Amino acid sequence: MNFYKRVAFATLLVLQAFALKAEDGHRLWLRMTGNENAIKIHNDTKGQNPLDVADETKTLRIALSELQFYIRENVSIHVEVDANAPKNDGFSITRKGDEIFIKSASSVGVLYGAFALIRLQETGKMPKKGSTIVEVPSSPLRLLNHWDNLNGTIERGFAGRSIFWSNEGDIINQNAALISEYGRANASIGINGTVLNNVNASPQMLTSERIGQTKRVAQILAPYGIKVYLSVNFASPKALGDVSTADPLDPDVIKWWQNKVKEIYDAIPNFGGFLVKANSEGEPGPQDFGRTHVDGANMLADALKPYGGIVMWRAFVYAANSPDRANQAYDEFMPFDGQFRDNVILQVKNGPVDFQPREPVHPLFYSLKHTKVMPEFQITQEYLGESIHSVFLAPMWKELTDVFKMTEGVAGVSNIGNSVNWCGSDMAQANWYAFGRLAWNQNLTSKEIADEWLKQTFTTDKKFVTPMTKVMLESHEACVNYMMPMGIHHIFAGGHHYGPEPWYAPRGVRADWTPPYYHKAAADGMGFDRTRNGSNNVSLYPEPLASTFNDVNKCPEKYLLWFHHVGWTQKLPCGETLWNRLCHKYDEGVRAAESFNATWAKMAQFIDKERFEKLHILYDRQAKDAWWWRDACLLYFQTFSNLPFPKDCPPARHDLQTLMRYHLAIDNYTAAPIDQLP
């Protein structure tokens, strides 16, 4: 039995085994039941493809198998790779009577069409007779970025350990079936690439041993239309001991990268390229040698160009003593607009600081006119309650996709680990799903995505889907309100990003790693002045947006304290003072979190006991955490405002001294006292 047949057979056995167990979340949104009577599947392609026949055959075999197993309606399905059909991974689905035709210019497109047809069936939207559906993805590159370390740990990972790497040696063979399932899940939502390792990359990633392991992952994922990419450490030539420098203009360094790229493509012909974090948070880069981001990115791009590879160069940079961290990426990259090679894409976080619960859209998306740009979202909830809080992120991402067309690609920092339900929480799976669906079609609404996911993951019963759709759609705004409403940002605990510590400012820690740098709370008010009289961040945006942000009376309330330092008793356009409005927004967040818990408590009758009980614990924890966040922030800010809570706001459940003594931790409701922590 050859390698691919072994993987396919092992995957089928795993899927069958999980189908017999109690619900543990492992099947994600792919919980389809098989058909009782085999339907007719026709491979009209007959092997006559303009592409690699061997690869096409493997992918088509998967598509045919999915349709054969899971389409339950008594229809005859024809699949065909046709050069005249939709291209760029697109497909068409046409229904004529009891015949359904799936066509694409590639076998991968056929696979996407097969999963789309199954999704339509599972959500009660099977194509009507005489109808045609045509889909072409919004983004050509739809990538997951794994922050997996070679020792198996995952930076900002909340779902166990890496499925690719381990400190106990090579685990890829033993995880082959799991990696195949991972590929299937990604293909079902249109994800076509994966970066296998952390952006804080180890030079060891480029050793021949690790390249060989990457090759085996690439072989497993290729039939699902997924290319692999690697994060690389810019200092690898020197760190691996081959040359004495990593200067991107040094001929020996250039030759080293050319040879390394050739070695990779000899092993992995469909390798995608490199992701690079350089001169950021201590990572090495071209500036270490007096060179520029352009010098570094273009050197790597030239090495990859003959093989069709790309460089994704991260724009997440900030200096230790910058007067405004939100300006840093703009200041560093705008002077280079138009100077990058055509196979370089700047990967820009959705907001200008760091994956905060809410940020305005990064100004580089408006400003870079001659450079390829792709957004980077964070699927893993580093700043949004990790795997504990249920926060549906599609509404947050839509704030960017509604103003920016993702024509070059999009990346999402993965929330996947080796926990049985992949993401640590069954609800967190929704963000993996939502990322793939938005990458495929950025015009989908958050409601459409939530509806699809709930129906496929739990049940199609309206008594479950309707209230839980409401919970999902309100969850992001609720999280913002009980954590950091009105534009407050980055007031998390030191050492982790789960609980609040707006007071955290130990001696010796750089200012922009402490909350006071951002909230600027003082006797005269709070908020970061980014107006034209402050850091002038507003001027990085086009008009009329710049003038809107600059005017305290016109700035959207959700960004008010992001752009303005506002007095505690200043009247806002809503008619309330800043202090009263802040109190009411925190209360809104708490009430919403409590309502989510109450809604979930009524869902037991509609779904399996196992997932209901696990999520009931998490929703209850989220509601309690919301109170902790509310009390910690309001009681601390009250030490500056010296104002009472409004009469309609409930008193605090905690006292500030206790809140300041304990971390709000992931593993316990309250962790050890700070003076007992290492």
Ligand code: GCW
Given for the second form:
Amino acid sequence: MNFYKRVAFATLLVLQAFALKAEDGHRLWLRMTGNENAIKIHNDTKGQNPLDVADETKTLRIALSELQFYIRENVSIHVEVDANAPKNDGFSITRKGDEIFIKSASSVGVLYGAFALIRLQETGKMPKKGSTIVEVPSSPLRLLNHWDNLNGTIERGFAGRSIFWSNEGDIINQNAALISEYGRANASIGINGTVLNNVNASPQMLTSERIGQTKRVAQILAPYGIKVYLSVNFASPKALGDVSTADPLDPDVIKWWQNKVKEIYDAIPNFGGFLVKANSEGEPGPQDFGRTHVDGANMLADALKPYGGIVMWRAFVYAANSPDRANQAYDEFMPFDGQFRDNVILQVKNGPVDFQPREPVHPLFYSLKHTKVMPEFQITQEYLGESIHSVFLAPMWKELTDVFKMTEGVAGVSNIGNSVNWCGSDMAQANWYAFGRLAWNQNLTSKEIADEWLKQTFTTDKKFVTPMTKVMLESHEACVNYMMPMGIHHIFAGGHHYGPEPWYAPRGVRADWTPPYYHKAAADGMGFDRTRNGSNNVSLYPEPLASTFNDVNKCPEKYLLWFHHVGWTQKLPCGETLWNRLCHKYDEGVRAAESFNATWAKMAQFIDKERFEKLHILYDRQAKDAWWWRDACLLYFQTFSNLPFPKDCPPARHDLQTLMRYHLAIDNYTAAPIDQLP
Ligand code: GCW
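For comparison with the form predicted alone, provide the form predicted in complex with the named molecule.
Starting with the chain above, the whole complex follows.
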């Protein structure tokens, strides 16, 4: 068989595999139909042919086969790796008559160009004759972080088990095709790196056996332009029994890491580097040895430097007795600004507490001036209804990307597992997609992303796309409203983060793991005073933000109770009292969730039965859960406000005692339905 026939044959096999899976959601946004009359593709690459390099060959071949199979218009396509074409993964697509030229300085750039062209076709935007498109990504590092444990469970995962690890032993060979599909899906949206294991990292990740397994994953993913990275446990040298300490300044420890890094690069020459959660939530770190974050990060960075590897050091730290958890990362990291090696990137969660439904932007994004910083978003919906509620997260992430340029990179905590549709819900796939698209181009609007995702994932029919785009765009605000509006945060149930338990505060549990630490509801009002008279968190922001946040009349309502303790009957700039406004916001959330359910109910005629019905159940449950959140929170806060619901607010469906007795059954972090309420 010649090259093209081989490619065509291989693609056909993949297509057949997809066909068997029908509309179970496995094909994600890559549901294009194949092209029976394969179009003409020319590889115009001159000079040093990248086809001499193994992975480059494969990358280019993937690009060629995708184009050949999926471009349906009668055009001929030229692809070219050319040093003068866009660099840094970028590409250009030029159309002259019926010829289309895709150029990039690298073969992976050509692959991104190929997927871009297919996306344009699928969304009805095939380039016009005489047009040129040039794209270069916003971020050089576009990474998924998997919180996958070596036993196959996934921390905060709601889509089955790990596709990489299993307690039944080595599953990489068995999952090779799946891992390859994962690579293709990621490449189609520009994701170019993946951290394969949980930041709560097992030292076992660095045994020679696990490095060998990592190597196999790396080999499967390399043709898709994806590098692998590992989370490392800072105490590994000691925990694995090789050295008596893990002190980052100890020569034996330094040597141990140098040897380990060499062992990894001998096995995986394109290995990306380490992700580290240190001195956070009980994980070991340099502070255990009287050293600093800089000592720890720089030691690892020095070991990785000769190979071009990087350290992503997480800034998610907080101590049990801190008067304001939202200040801590700033307090711990700002003094070190400028002291980290140039291959260290601080990985900072979008908000200063912890992936809450809404937080203000983390102050470190404004203040670090001499340190490389990359945001960490959470794609998996730990705090946003798991894979049950349909909440489109692009609008939430845009709250950060609108004010911060992601020039170093960006990470997203993956929502992928081995469930057939990858994410547990077909709608949750939109967040994986949106993360990749925003990492590629942070200027895309939420609407553009929702629109293109819906068209590729379901149908281009306007009668579906228009109402569902609206649902998606409103879904984050709705979720904030029915869970924790106006800056309320962290009022989740203890043990899981699915339902409400604003009252949760058992004795012996550290205060900052309980909701009352955050909402501070009392007879005089509620909210966390972070003003200059309170924890002074406002002063961690630059002006004019600091003064705006500090002033109760100027503070945006969405952050009001984040920054202020407000009296129940205090009049807000909107004209309502706090109590009435709170009731109305919760109601707004409930009404929105009900409207999403009603809109979805009308979508049956436009899409396949299988996905329609699964989502119908989920939308219905989301609407019920919205009531549960609203009733539990309002009835509980009412015990402090002692005020009636405003006249236009419907009565609660359950009383507080019943709601407080209700405990969710939790199975691997997945909550059982509220329908079980007595
Ligand atoms: O949001 C919290 C989660 C933990 C997680 C931690 C972190 C991996 O509840 O499960 O641990 O954040 O980001 O390190």
